[in-house]
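In structure tokens, one chain follows: the form predicted on its own.
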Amino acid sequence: MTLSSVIDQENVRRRRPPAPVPREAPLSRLGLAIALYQNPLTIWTRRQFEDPIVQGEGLLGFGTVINDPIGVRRVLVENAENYRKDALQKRVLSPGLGDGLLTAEGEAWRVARRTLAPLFTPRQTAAFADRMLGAIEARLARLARRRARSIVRIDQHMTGLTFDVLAETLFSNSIPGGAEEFGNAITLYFNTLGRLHPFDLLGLPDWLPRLGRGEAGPALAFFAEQVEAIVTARRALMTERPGDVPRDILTLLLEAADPETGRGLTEREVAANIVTFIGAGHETTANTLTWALFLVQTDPRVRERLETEVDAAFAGSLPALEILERLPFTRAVVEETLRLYPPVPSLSREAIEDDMVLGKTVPKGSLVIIAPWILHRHRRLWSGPDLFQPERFLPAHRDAIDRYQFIPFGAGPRVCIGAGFAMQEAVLGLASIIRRFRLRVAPGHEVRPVHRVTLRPDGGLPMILEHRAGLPESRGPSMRP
């Protein structure tokens, strides 16, 4: 074997990020219940990564797993009215996210969506770009005080960074109890309430205690108190000193009204949507940045190209929006990260009436699963589906990707309302980090993805921090991460 072939094999290995190996056969009912509790990513079989649609009996009854863009479009767009969020999904999400946009159904959801849509238009999102970048740079300036080659929990720092962005754009940093505690309450929710408990899978009544769930109680109570205090203070400011009211998302939320009826949001709806924006937006973007930093350090070629693009983009004192326009490869890295590690790896729906999807009958009342984790790695849809190849998302190749084979933010009427906000934040965040640091996984740490409502590295991600300002000029690709 030649040296070049050894290097090629090593590069392929390093660009095949960690993921559970698909099973050859489905799990037993008991095995499925255990796997869903421990890590739902481990339940999928090889057939689901190869066939467009897979049906059969499961722990929750008859189910259909759809892995084809035409089927995805049918369920999420063309016949979306026939598919509602299933009871298990609502049981997991509702305790922490209340009746916000993510969990509402029917007419309540339609009213909320119409009311909240103006908060996240492209123009409004762009207006937050400079504030986003300011919050990111302030957080990274604190990280830069860390000693070179120290080991940092980069997942925790990304949680702090994305919370700082939300605190600035959502509340203008008017958090009375402290941003760190506020962010910790959300993280605890995903670690505890966000886990599928066997009692939930078996349909046992809610009054039976779920071990571990009680840990989230004090954190959620603190979170609710914080939201109430923030909203009360802002309403008072809007009444007493309207000229001093910041134009952030909270103000827009309190001013929002249904364009058809003129009705504003109730106090409960305001609070629930604040929780939703933070719970859904803060956690998912933090995980995306964490995974992106992990992926970049696996491929020196990608890292060097990123550094070159970022250094040029930040040359001079440009507004954040102009910097964004200079970051096509950075955006491609973020999108490839979202493909390999989608923030929400599985979407589930319940069929209200019988339907036909890809020539198969989907019975009334049955479970329908569209899993970005599978769709984004499907053998029929992607070349090198398990490899880290950001180039596939560059403008020259982007049109070859079907709208419904890449759905990190969902699709159809219930597509994530903050998708543009999240992408803007992630691209600015990754570029700012690459501009300052190089990171590599701490020796001895095994990176393993785990599904806890969102997709995160199990046990966090300790990384060795290097300051780029203190590094010698690169002399070509290194085989070390």
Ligand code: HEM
Given for the second form:
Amino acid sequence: MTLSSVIDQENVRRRRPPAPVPREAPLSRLGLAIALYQNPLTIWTRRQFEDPIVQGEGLLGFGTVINDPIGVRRVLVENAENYRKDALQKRVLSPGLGDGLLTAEGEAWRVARRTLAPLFTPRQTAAFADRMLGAIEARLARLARRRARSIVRIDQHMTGLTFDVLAETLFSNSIPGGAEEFGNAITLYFNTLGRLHPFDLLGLPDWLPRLGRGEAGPALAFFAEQVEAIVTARRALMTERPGDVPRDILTLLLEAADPETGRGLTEREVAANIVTFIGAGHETTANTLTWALFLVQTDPRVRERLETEVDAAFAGSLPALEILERLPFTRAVVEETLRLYPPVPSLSREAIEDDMVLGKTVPKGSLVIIAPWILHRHRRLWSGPDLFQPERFLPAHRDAIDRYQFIPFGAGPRVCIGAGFAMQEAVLGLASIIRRFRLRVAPGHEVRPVHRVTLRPDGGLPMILEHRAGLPESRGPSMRP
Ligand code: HEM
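Given the form predicted on its own above, what does the protein look like in the form predicted in complex with this ligand?
Once more the chain from above appears, this time first in line as the rest of the complex follows.
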């Protein structure tokens, strides 16, 4: 048998996880507006997945899509100063995240980034590991009360889980109005704002009402009020009972100072960054876990290897950081998930001046798209680009992957500030779930990726829950309570 036929059989065995098939030809203007509203993943053509750079007229004028590591490095790193976040992205995100790090630009962004950097150093993130695991275990203990073979909306449980981790690490769970209501307000807010409205895409003016946008108003107001109350209560605690102040991100934010000027953040900036961390870190990590659980159940060999690793890592009740060191395959599964279903499937920028990228002119004022969705499945860069193969991220093979061909967290000065935090949370989260449960997609449910602000399974992900402790073949150690 030849090597290629072995690989072919392997490919058949590992079914191709769902993804829209690239189009042969670009869509018309109207077709594009509709597809962008319904699911932007469906607009890409086969050429994008085969060529390093594709230029042409789009809905928003001339655009360049860069699908090559050298081009990505040019835009996001070497000449990052020449690119700013584009107007459409700001229109979608700014209503909630206005003064936060994600949407800031220029000098305001530079000051904010250097002020906030100490909050997310590897050391600081590691210091949160036990609290993260505590929040994850508490949430899973609730899920464990479900009867064997119940159907659970695993996407919703993952949203709950990442919210619990954020509530614990951001403000030690001190939410005056109740965590549940706060969580619901966040979800409604991001769901409504998260959709690209066709009027925005067609460049229609702001005063024309966008149907559906109004729904976010009350949620936004409730959300803003709650965050303000949390910040005010903490400020008071810091003055009245400094000995009782928890060392969480909120305290770090209130103590943070620009290392160059010594200036601290205003209350408004503190609140905006809390909202930003929730907005940027909540759904993205929840989607990573949801997709990982979907992918794991497509391949029994991956599931078995994961179960063996996780059972061994959790035996002995070690601290979270030591457990993490024992999870290289779990980490590889998370990275392969981020490759196939990057929670942020495309990044966009506007060129400030003309630039040359991969031998082509990127004109001043034009749109540049760097899409992890395309880059992570590019035919020239990956073998088996559409297949789920976590082994490619194991330490022995990792070096073969260029830094700029795998960019789930972006790259350069605006790289995700929470990348280490998110990886730590996703690896601990996936390991804890695999330790307790075995999950498979509910029969008859078709899984289809859809791009809102993040990449999600359309209509959620119902899964059948089995308790591993109750499965006859389970070799796992006894579960901790
Ligand atoms: C799997 C989870 C996550 C993914 C895939 C992700 C992805 C990204 C990406 C791609 C960017 C860059 C956007 C661009 O260049 O246009 C970004 C920026 C950012 N992310 Fe994340 N993120 C995740 C989790 C988090 C978490 C947990 C936090 C905070 C707690 C966070 C906070 C931020 C912030 C504040 C920025 C803006 C940074 C800046 O502009 O200086 N993210 N994220």
